[in-house]
Amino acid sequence: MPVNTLDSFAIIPTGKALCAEIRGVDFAEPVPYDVRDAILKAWAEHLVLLFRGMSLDDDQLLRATEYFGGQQEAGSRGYFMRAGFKPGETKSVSVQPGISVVTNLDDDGNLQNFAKAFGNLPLKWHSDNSYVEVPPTGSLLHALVVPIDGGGETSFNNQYLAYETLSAEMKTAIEGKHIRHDGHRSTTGTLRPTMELPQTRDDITGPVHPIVRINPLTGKRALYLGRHYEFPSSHIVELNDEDSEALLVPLWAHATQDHLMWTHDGWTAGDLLLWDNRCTMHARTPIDHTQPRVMHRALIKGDPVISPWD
């Protein structure tokens, strides 16, 4: 059956707390406007969808990103050009600005240490760039090389279920309440490249959301909490810093709770996950430094954060 056709489409829902497989659609060829249009009723139901087989170049990936909104250049690529690295000197920076390169390996495509790469590192529960003023709608992230049972299992969220089962108690203590988001720092918790350790929260610059956000694509509220270092990053800005941990500790507790979350534990070299930043949250285990693990992802232009309370 020829694919990118409404006849060739199919959901396959996990049964968890959100994610489907999507069947029949390939991004190397052109998907039509009615095709498009059911991926986007997917994605908005099941937040995260995953597509299986995708054998694309970093054009067919970047492509992808405009049936949902177009691209986004990731945060973390300015801190590398700011620290004097070019496009293609590392990984870091890749030639194409829409294109992150997740990966175990070296410039030189060797495999690293495991305490000295970020490809290897866990990654913390988080939601991409929200340390920007308007993070991305979305991501994506294409498997290219994975381990054999060598870790970097991925996991999500949902944030829709996460605020509507906080209690009456708690969704008016965060009620107009707002987050100061850390860029100077990865997902692993290391130091980004000319950054310092925050000491106190007027040391961090990063933008202001509020701690719900609402999705213009469901209208439905979601916790966005961004991601949670160690006081004073990413503090509540209306709460003094021992109101605010005091709120954060139980709130991420909360947001991560098993029942809310899936995990594709089964990555295979072709494997398209998209998800939606504005209402789920994701994490990674370790990976295996003695196996190579490529990936590369593409960000979806972002909209205005939506407070609830603005």
Ligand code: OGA
Second form
Amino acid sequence: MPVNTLDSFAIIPTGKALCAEIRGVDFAEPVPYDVRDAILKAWAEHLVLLFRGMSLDDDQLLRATEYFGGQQEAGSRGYFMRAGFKPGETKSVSVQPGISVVTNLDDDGNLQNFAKAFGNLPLKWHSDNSYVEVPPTGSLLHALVVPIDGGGETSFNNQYLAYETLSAEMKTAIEGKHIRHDGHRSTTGTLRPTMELPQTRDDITGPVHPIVRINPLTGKRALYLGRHYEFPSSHIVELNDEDSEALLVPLWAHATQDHLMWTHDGWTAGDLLLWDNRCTMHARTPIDHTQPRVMHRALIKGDPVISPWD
Ligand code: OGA
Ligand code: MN
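The form predicted in complex with this ligand, contrasted with the form predicted alone above:
Shown next: the complete complex, the earlier chain at its head.
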């Protein structure tokens, strides 16, 4: 079967609120401009793209980021490096800054054989690296080893739709508002190395982003919530603690409704998911601690967040 031609290229929408499978593309081979443009168009329309049957090493995965804007170092890497870890010493600080190893194996390659091990925990709804000043445009997640019926299902939701379906009152309530995005905790909710649990909002040191952002790929507005932990954590900077939570709680409930969502519940080795962090969030169920799961992720370089207000 030929790949990376417009003849081989096919889009199969999931029929859900987002995501389509793309056939006829292999990032191990050069992707010509016309096919890249077709992928970008499909990405703009479907927000999350699923490619199957890939077998990419880290260099090839990083090369794939070039079609979408290049690579970006993961924010979490810096926390581990500030804690004294050197590249390659732990999977949390990969040798290649653009690669993150997402796995339930420990640094010796053994199963972290208990359910509460960091790598087996569920991941809360989030948009990758919203806690950095210029968050990555997108992410590429490549499955190398996956459990069989062992959890680790990854869900995505459509934050254009979340914005568009807000009530008029909610739209007015968030108009002109911004969230300070808390980087103290990882997506499992556990404290990052060198970080102490914040006691008041003044302890929260992350960047401030508008609560709605414009995605330059489509020109459309999307809700941009980042992640939500127990207060004190991410908050609306224009409101006091209580009013901020009183607005964030219903916003999160609205943004994470089932009908906005699609779940990849059949991860297969060789799958590659490309998602847009500007207009989607994702979450993951816990992983069966008796089965290995190994994914390599590359972040796509971001551009400054575009606010509809500032
Ligand atoms: C990530 C992530 C989900 C998963 O790598 O950013 O959220 O299914 N991973 O492991
Ligand atoms: Mn993530």
